[in-house]
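Presented as structure tokens, the chain that follows is alone, the form predicted on its own.
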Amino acid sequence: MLIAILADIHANREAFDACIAHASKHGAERFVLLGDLVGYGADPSYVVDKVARMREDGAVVVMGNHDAAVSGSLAGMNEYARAALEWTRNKLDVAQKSLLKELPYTHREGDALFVHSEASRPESWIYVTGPAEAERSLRAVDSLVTFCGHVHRPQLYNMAPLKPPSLFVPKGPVAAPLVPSRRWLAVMGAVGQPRDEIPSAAYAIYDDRKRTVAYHRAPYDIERAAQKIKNAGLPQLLAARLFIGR
């Protein structure tokens, strides 16, 4: 089965819809959402409601730190994230907040583990920024492949027995084979706020039969998404960064 894996949607309706359409065009039969449905963007209600419908159709959804912060603490968030989350809290109704609060930290399915951040302590929201964090995550689980998000930059790590992890930075939608003699950590780019200097929305397609992962980009209407952020009175930086992917 071809499974589209999306992370860090961040209330960006235009990017979310573009990725779903792009993935469906490329044969995706199912969706997995790796958290941070909200925060930063101007369409939290739309995204949460759409995710609720997707769950009814079999999509897997795990919790991200911004999702947790809607009903929890804002500690550790920068000023822009705090401002966006305070705004988001006033835009979501009780049912929408309840959906976010009740999401699981992880989901295991066959040879794959799905989580928002580093897998050894999912609730601590650790960023995978290099081999050290990747190794800790890989050693904490026995799955062939772990899929995570959180850092907004696509990366693919693999680790052979008795060796440190190796890093590959995907540059295009070429299917990478997940060789079973190694462990794999597939870090997704962001749907709603890429930070790898490529503005188009990022996601991946996992073939659980062939055991391959391909990283994709989906162009979307950045102008519209950015203007919505400005119109909402959210920090202007959140709009400006969409154009440069940083």
Second form
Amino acid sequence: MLIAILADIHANREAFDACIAHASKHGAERFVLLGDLVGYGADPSYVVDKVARMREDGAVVVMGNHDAAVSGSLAGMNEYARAALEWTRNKLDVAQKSLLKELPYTHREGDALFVHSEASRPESWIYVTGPAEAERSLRAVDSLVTFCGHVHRPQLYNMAPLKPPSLFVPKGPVAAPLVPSRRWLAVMGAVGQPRDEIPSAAYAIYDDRKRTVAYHRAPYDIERAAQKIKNAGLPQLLAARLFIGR
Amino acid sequence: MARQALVTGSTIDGFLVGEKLHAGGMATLWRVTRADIDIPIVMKVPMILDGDDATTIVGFEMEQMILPLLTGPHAPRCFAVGDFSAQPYIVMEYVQGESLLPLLDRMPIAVEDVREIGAKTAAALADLHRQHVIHLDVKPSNVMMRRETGEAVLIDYGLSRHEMLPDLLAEEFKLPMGTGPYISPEQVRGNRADPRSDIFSLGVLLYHLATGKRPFGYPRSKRALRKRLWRHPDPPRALAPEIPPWFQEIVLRCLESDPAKRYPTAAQLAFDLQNPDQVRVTIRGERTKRAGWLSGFRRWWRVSTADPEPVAPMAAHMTQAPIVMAAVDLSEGMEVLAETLREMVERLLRTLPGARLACVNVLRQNRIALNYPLDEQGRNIHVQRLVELKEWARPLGLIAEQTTFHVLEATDPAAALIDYARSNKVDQIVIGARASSTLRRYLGSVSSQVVAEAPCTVTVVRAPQMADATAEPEQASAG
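Follow the form predicted on its own with the form predicted in complex with the partner chain, if you could.
Up next: the whole complex, starting with the chain shown before.
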């Protein structure tokens, strides 16, 4: 089955919808959302409601640090994230907040583990920025592949037994076979706020039968998403960065 | 690792294991069957001694990643791959035919046969490169000829590289990887990203088949391998004087140590091997002695002092060096159209400095009446057309190696053009369309048939319309 994996939606309605449409067109039958549904973007309520409906249809959702911070502490967040979360808290009702609060940190299914940040300490929100963090995550689990997000840049790590992992930056939507003799850490780019200098929304499709992962990009209406951020009085930088993917 | 013993009669993941076909140093091949697959298939199982033979394992993993992604007749079709924790394997099509290996016992091989083998293998490489894969181990045992279609199939992707996938081999091994006699200079230096490496290896193969001698011997040390970075091979004609200069020109161009001096694409190499009469022979083809020490020294100096050059992504590389075909109508009254066509070609080539231009004209044959090879003035019509075609191209100011001229004799011009484009792997056709008229709409035009049926991009050019122009009465022919 083809499973679309979306991370870091960040209340970007246009990017979220574009990815769902793109994935459906490419045959995705199921959705896994790797957390950070809200924060930064102007449509938290829309996104959370849509996620609630997708869950009823079988989608899997795990918790991100921004989701946790809606009802929890803002410690460790930068000023933009803080400002956006304070704004977001006022936009969500009790039911929406409780959905975010009750999300699990991880979800295991067949060969795959799904988590927002990385697998060694999911509640610590560690960023996978290189082979060292990737190795710590890969050594902590026995699944063939771990899917995560959080850093907003697509990366694919593979690790052979007794060796450190190595990094590959995905170059296009080729279905990369995850050879079963290795362990794989597939880091998703961000749906709602890409930071790899490509502004299009990033997500991936996992084929759990053939065991392949293909990294996709979905173009979306950035002008509209950015305008809404401005209109909402959120920090201007959060709108500007969408255009350059940084 | 719990591993089942593989024996005839056992079943693995639904595949019934038949006879053992081949046991090589790296892998064993078993004939297998499965009810839902109706073509002959084999299971390739790596020979892993104590589970620590790192290159074999990684090479097999690489093949497990690449083979399932390949399509088309030039790679074996892949049906399944098996896990290393149970039984590592690849199930693929059993290619019916022979590899080039037996030819090594019959060398030297006639140039005409080597040419044909080379053209087919280059076409297969072009198809592989189009799919973002560099083979990196082209040698006689890895090239098979399909018995039914005669097409070349490249097998064994254990050293290959897929541009869009992690390169497991580069990540783990810093030593040059390849097969001693065939490995390209850039592979020796650790570069696994240049498709022109395959062109070098094919050059070694063609040289070897035609002369019976390996251009760089059989080096066994890294130091000996590095020699090819600067040393010119003996010209094939020094070893076998009957080898024609055009063949030597092609082979020595493949064997240039600097990839930029080789054919830019495998498709362009295939083109020359298919059109030997069009190969422009330079000093490279005429030479009967190895290039002098000074040239060798220059190469040595360049190699010793240079950093490895960054290589452009394959796609960029290939789109920069397409084969463009200009279908030129030389009939009377079509001068303006021919000129407009040339302007379009010029514009195209300006942006594509690596492109090849094939100028093609169709000499229309009568279906029934006899065709006289001479016109009323007693001139050979075919030769006359060729002269006119060259004259048409002259203002383009192209270098001879970049351009070829072909006069096709055919009763159906559109079919001839399409056929030419297909067999020469043309990337883009530029063709003129005559002014529209009722008769043309009724009979159909050559250009519209080419647009409808060509295997590639077609650009249709129209002469600018004069304000007072009226469609001239036309003949149904050509266009």
